[in-house]
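Take a look at this single chain, the form predicted on its own, given in structure tokens.
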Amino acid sequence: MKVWTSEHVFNHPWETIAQAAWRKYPNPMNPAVWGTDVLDRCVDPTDGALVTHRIISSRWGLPSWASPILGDPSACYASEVSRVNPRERVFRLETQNLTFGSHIAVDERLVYLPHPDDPENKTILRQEAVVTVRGVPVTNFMESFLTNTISSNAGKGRAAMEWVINQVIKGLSSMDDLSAQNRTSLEYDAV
């Protein structure tokens, strides 16, 4: 088992960052990640969080020396919880990996909070992710390789972040607007 934390401040309110955070997916930056569907969703009545359960679709791109061992499915799948509470001003994310699960296990966990020393301006984002490879050879080697992609790619989740909000800053309101838009990016940098 191997675990890996990060701690990051946006320069941006807290309501910024949850809108964002909804509407992260899809983005030029994280190509892989091609799909979010809700499965549930509901307001918690004892604090009025709202609390959603969704499926991420992705690619995850393995390395030619995983395939023989994990197999390479040409979409892998994980399950996302979300805990949004407004009065607290605290959104919190859990993750688990469905796909390669016999073998894998990469629990992620994030909070957004206010930042302590400037609450109205200031985000902090709070990871967590725990790996833990089983049952096949290399497992040293398999968590270290998972961990150091997801302290990679932790980076290109914040610019992601940085992107939504300059595209919630500028107005655009809807999913539809984003969408459209990251696929004309996306368009643009395969050619």
Given for the second form:
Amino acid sequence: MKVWTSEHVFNHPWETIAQAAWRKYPNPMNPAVWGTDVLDRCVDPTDGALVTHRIISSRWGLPSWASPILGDPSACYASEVSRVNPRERVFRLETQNLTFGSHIAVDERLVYLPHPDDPENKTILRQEAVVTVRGVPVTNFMESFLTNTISSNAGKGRAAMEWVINQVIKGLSSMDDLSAQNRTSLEYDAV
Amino acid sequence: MESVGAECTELKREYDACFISWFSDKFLKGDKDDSVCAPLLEVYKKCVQNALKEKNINVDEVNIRVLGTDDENRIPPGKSSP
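What's the form predicted together with the partner chain like, now that we've got the form predicted on its own?
Below, the chain from earlier opens the complete complex, with every other chain and molecule after it.
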């Protein structure tokens, strides 16, 4: 049961996005995220996709009075599983919170694909979030609150990606072809 | 960026540097051999597992998993293209 969906276009080839995704943190738009760790990673021999399982660590962002009740304010964790297939040019991620997971579960899914209208130069990001409270899908009252929060954070996530992409581009003095189909250029449109 | 275990942060940074370079220069260009960074990953992973145990973090608590099931290939419906 979807609470929220969104679509966004990046004016960069899929390969640039795929690299930026691994360098997303730290960034000024998501200051709460302080840690990312790889739990496992391997190339799936059946399709050549890179499969990664990570744990994302962040701060609560709650007022200090909440700490004695909820515990360590720096201890908010999420589990992220992803598959990157460079041949098919698909990058999927699924993240779910670990902390408080038995009370409220936010399951977020992202997929980065070459944009169907301009697969050489543009990438489309489709996101959706499903929220369940104590195993029951969220409806009505909670939905608008969560939708606004998820939407606001997703906006920051996209802005974060744009920021990271610019950092990646600035850091490159020369680039080889990333793939047979795509030549990246240092002359990008301003984002 | 740090590691969930402070003692693993240096190992994490070494591994991440290796991975970023491999991902861009090899993997995206079709080279699937991931042995280059494997030794760094092994040491780093072990450190993280220990840190998770110490902090009592259980990553297996997550129930919903789409990747690896039939649902994986479902692409969320798109709105009209811009």
